[in-house]
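One chain comes next, on its own, written out as structure tokens in the form predicted on its own.
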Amino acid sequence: MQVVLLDKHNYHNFQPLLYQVSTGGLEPDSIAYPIRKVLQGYPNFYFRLAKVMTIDTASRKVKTNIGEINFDYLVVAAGSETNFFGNENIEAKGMAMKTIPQSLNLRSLILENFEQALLTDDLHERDALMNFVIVGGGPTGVELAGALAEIKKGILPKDYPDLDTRRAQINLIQSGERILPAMSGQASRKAEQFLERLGVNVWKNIRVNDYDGNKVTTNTETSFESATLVWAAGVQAVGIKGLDAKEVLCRGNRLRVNQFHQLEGFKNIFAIGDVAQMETEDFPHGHPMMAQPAIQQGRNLGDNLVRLIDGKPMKPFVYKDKGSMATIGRNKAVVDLPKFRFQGVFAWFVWMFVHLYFLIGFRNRVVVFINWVYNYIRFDREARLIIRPYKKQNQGLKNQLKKGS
């Protein structure tokens, strides 16, 4: 027996962790681990760096840009990817923050809008390159504009003494009625009390409709000048061509799996985590698009195909909602456990301790937890680097400023 697995990347990146990469509080390799190294041990268990182009289900054969693989059963885990909603201005010139690149990408532009404010003596100019707009009310927007109101208030006035930081703006812009909709109103209503005590600006009921790389127009009258929107507003799953048919593509680009995880028509072929749609009596439009559904599966599908194999009858998928939670900076998070809530500096540290928790490798667990220590001790984040500088693809800014003036 053989099991093959393929990927674009040698690494496995924890995605909780991003909005640290992309605002200097960790380096990209402390929550990247090699994937040959988590596979050493297993037996019959092989690597191939490998994009994935199309499936033949006829064929049974996978293909790629190093070749074709034949596959007796094939098991599809491609994730999520950011999704525009098919606005082609903001995917073009606004910022994901899905992968490790899009975070170095990030921080970079950060950085180098702070680094370009103290050239200009164009104050609208300024103030844009000062100005964030974070779309999407979510754990990623939330925690992206907890971090970047920290920095505002601890790291800024340090680094850039001659710089008027207090004009620097970090606006959350939610189209719903809450932020964390996904978590109880408690927490919705305490993780904006948080943020705005930071000084984020936390807009509700707005819906973005475009963005020019400079002006950003909503659904109302309310518009924003800024350098950097970071979008973080929805995700959609991973399309595969071979895996496109009407009867098993779902909305949002998920596949419609049965409770053994099989793909509709197949009995080969199975699905988990952000790609697959699992419709149940608790979950109509599928299980969230989160961690803890995809961990579940894998392991209910990795018993499910040793039984398959050995002729005995494979066993439903049950999801255990385990909780959710959202840090919005220091001392400051949310938690909504199955029989508890709770807010706060105890919120906090469990949100700590579950992360440390569920990153893979022992160095890097002591690495994060030897930064975040650093980090509330000094109040600092030391990878606030440019290692690659970041251009976006449009035209200068000032020229921009003065067109739309």
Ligand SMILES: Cc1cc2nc3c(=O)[nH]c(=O)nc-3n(C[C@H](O)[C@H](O)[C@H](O)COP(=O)(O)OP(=O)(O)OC[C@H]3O[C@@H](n4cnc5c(N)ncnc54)[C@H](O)[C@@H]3O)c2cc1C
Second form
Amino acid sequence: MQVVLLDKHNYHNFQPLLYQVSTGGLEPDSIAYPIRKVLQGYPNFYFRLAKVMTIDTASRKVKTNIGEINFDYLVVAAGSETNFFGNENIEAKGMAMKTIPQSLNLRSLILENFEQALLTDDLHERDALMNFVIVGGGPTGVELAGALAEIKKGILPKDYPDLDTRRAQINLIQSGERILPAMSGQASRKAEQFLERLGVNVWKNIRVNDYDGNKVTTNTETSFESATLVWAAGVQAVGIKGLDAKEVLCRGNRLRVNQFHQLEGFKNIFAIGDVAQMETEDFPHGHPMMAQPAIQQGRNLGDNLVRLIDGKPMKPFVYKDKGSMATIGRNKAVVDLPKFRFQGVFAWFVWMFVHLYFLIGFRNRVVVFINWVYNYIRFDREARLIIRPYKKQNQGLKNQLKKGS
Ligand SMILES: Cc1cc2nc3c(=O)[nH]c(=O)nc-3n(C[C@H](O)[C@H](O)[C@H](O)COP(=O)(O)OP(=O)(O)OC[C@H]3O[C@@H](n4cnc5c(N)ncnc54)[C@H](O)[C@@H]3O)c2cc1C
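Now show me the form predicted together with the ligand, since the one above was the form predicted on its own.
Shown next: the complete complex, the earlier chain at its head.
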């Protein structure tokens, strides 16, 4: 028996901490881990760095950029990507934060904006460079907004003493009536209070319609002039050619599976994680696109594949909801466990412990822990480096702002 893992990256990326890379709190290397190292030592395991292009279900072949691979059993776990809901302007001019390169782009852009703000004597342009718009009030948007607010308060005045950084604005825009909509009302309210205390402008019931690189327009009278729009308002499953039959494909590219993760109509093709939609009584639209369902599904399917090969019956998947959490900043987090809810300092320690526990690699845990202790004591984030400058497509910012004013 051979187990072949194909991935277009040679590393595992711990997505919950991407916002800390974007805001200079952590180095990217500390939240990534080589796939070969995770699985080394298994004699029948093979890794190939390859991008999957098409799956030919009839001939049982996976077509990749490095050639074709035959399979007896196939597991699709390709995860998700940013969903711009067809808005090409936002996709081209806005920033996403789903991968390490994207987080590094955002880190560079934030820092470049402040460097540029120092150079312009046009107040209008300066404000736009220091005006940040984050679209999406889920955990990603909330965590990023909180981190930016802390940078504004603790770091910018020291780094840019010759710039009036009090004018910097962090706007979090949520289309619904509360932020963190997947969490309890108590967690949403507390998170909003935490953000407001940090000086974040929380806008609710507003939908962003468009962005031309300078101006963010919404479905209301409110608009924002901003050189940075971060889109954290949606994800969709990674679509893979060949797995797009009507009975399989659901909303947001997810693949309909039964309780054994088998794709509708197939006995030997499985899907797990963000890409899979297992409709149950408790989760009629599939499980949440989060780490716990993905981890639990991976474990269940691993056991089931061994059982299948041994000729034993497979065990149906049952999701155990262990709760959810989000951090807003220093000493500020919200935690919803199945039986308890709490917010504040203790929640923040729980958040840190859980994230350290799930981070892959002993070295990464040590590095992240030391960074967090250092940042806590020193009120600092020292990875604010423009290593790989980011060129935003907003040439003529000054001209456009002038025209609009
Ligand atoms: C910014 C951010 C913050 C998050 N925070 C949290 C959180 O706090 N808590 C939580 O529970 N969840 C969080 N999530 C969601 C969580 O990370 C995902 O639900 C989880 O990673 C899904 O696991 P997966 O195995 O399905 O996909 P992934 O972990 O995304 O893995 C998919 C893999 O497939 C590879 N791949 C994709 N397409 C191809 C292709 N065509 N060919 C080859 N390889 C391919 C990718 O390189 C990747 O390695 C967050 C996500 C983001 C983006």
